[in-house]
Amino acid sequence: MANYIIIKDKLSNFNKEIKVSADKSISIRSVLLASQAVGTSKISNLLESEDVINTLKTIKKLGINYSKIRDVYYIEGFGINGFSIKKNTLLNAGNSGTLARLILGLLVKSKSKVKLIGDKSLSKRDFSRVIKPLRLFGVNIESKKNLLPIKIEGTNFLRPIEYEENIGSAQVKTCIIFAALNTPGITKIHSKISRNHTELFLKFLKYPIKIVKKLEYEKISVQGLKQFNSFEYEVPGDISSASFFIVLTLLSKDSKIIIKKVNVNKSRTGIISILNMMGANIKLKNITIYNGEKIADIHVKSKKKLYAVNCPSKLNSSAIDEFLIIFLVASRAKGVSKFKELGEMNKKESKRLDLAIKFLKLIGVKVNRFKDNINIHGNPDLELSKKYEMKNFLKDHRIFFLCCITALTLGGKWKINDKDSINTSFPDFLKTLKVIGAKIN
């Protein structure tokens, strides 16, 4: 089957209603939580992409078995420190940094070396931020360079640390929450604001972790070696996933959407404030806080006049996955956009700042790049008319995405290759552009 799509049409207006494939970042820990919990938790809406799937994979070789009964996946943990590692075991994350990270924190005890490997693009990233810290908790790393492959040797004799973590990075800091589960007495970290979807996890889980917010950073303290009990979950809809519709609609003409249960977690919705600041009018109905999440109905309008933004970088983490289709809406506001400290774009699945530069001038945009600042040039009138053939800096689902809303928003004739990126975390992508009435070959 060929691993490419044709998009020859721009999308006509529509008015729908859709969901977007279940959040990955909170599949994921709930996958790897419930390998630590003692007995048998269910989970629903799990979202069955490649990257949590090898999650799946990777309890199952450190001994946690898991069915699916209809849809929803049953788990069975045996409390902390429950895996039953076998000699020379090898663990592949894929593409995953999350899984890959992630996972080095609750394999701090293991008795046996641990191999974790991952994909081309994987084994690419640093993993320094990680390997620093576990090895202030005692754990045996081996690592070239920082890279995967990754051999890990647990210790009984983990001590407890006090971490800053001022890369605004809810990987690091999750791996180090991770690992502390393990540890006797008290982990302190000061961390700068991220992602919190570990902590208000363990606060349902009712597990003694405590959090004090102080302006940019938290303050987070973990007790070691407490239990909590298996759970039952349902997974809310990714706001990333949302966010390619979002934009789709905004530059659609006379068109509306509706996207149903999106997890809008204040640390997750940069995209919505900065696209609200740009001229949209991007509003949540149906507000409910579901175990400590905020999920709600996202509404969309398209918008004739967008205008440039100065973003300011205290929303970069919260957005960090979502520029790529920022910068398409910016490239069609009105003024020059300006965007700053996105260093950490490029330590994604690939050099994300790079190739989106490369990209907006690939089709006609003029950008201005300052190390890791950079300025976008609107044009409200940018249509595209050529042939454009995307392939060599594909193979990241989120750059294959922003290709897509290009050509159904902007036109051109495009053939897009790498189709198979989209099952890292969207699987049911071009499924849901068809329903809204996107004709793709």
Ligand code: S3P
Second form
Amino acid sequence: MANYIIIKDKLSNFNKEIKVSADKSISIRSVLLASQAVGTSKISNLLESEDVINTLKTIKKLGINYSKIRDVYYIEGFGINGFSIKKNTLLNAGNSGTLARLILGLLVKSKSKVKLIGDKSLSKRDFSRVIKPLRLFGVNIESKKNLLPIKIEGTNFLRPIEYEENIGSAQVKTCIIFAALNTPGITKIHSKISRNHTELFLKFLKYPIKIVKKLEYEKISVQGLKQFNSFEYEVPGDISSASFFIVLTLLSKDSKIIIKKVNVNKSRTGIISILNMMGANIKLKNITIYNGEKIADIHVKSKKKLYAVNCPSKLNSSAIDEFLIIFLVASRAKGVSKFKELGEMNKKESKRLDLAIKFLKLIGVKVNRFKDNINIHGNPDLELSKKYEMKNFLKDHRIFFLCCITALTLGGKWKINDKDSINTSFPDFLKTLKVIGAKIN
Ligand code: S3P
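Can you give me the structure for the form predicted together with this ligand, which would complement the form predicted on its own we have just seen?
Then the entire complex follows, led off by the chain already shown.
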């Protein structure tokens, strides 16, 4: 089957209620934490995307059984470090940076050497950010140039660490927390604010973890070697997936959407704050707290007049996966939008900052770049009519989604390659677009 799609028409007005796929970050964490619990955990609405399937395959290779009965995943854990690891175990994290970085934290006490590999995109990504703290715990790690493949061999002589996490990376923070679970004593992390699903999950499991929040940092202390029991968990919708539908609605004519039951944890809602600063008026309704996480329905209406934003960099971490689609809104807003310190975007599934600039120029948007800061010159009348073909973007799912939303809101005749990339995070993306009325071949 062809691995591309064609979009030739903009979307006409719609008024719909949709659900988006389950949260990827929480799905991966729920599976990994179930693998460390005592007993059988039950997880419903688990995201069935490639990153999560690779997580399930990974725990299976480490001796943890799971089954699926009527949409519920049953995962049988044997407690912390309850893996049974065969000699020469090879783990493949595929495209998932989250899985690759998090699983290393759970292997710090492995009895045999484990080799970790990934796909072409993951093999280009830097692992020094986790290798450095893990070595301080006393773990033996082999890697050339801090890239995959990585060989890790655990030790019985782990020591707790005090670590400053200055990137604002939840993957690094979680890797350290996971290593701390296996380590006697108290591990302390002074961490730049980033998504906090791991901490909330551990609190829900009544694990002894303490968090003291400051303005831009938090101090986290984790007591090691405490067991926790199996759990039941229903994964909420993913705001990163919802973000494409938020922008689709905002930039379409006379349309409305309600996106049901999305995780709106403050460490993830940077996109809503930024778009509202631009005049979007996105509302959260039916707010509930579920096992520590905030869930809501997101209500969005089209907006003709949007204004440029001077985006505060303190929102960067809470919108890190959403800047691609935020840039599209900036392209249609009145004035020059400014975004700063976005170097982390180039450390994702592809070099997203470089690619975003290339993409914006392709569709005729004026962009200035100074190091990791960019200015986007918006044009409220921006319409596309030419032919565009997107290829060679390292199969980055979020670049694919961006192209689709651009085609459906700004026009033009589009051929978008690497359709399969949607399976990384949102396998129902194209189906959901069709429900709203998109014509996609
Ligand atoms: C993730 C954290 C973010 C994000 C990624 C998922 C997570 O990465 O970009 O898609 O689940 O912890 P960093 O922690 O490296 O910023």
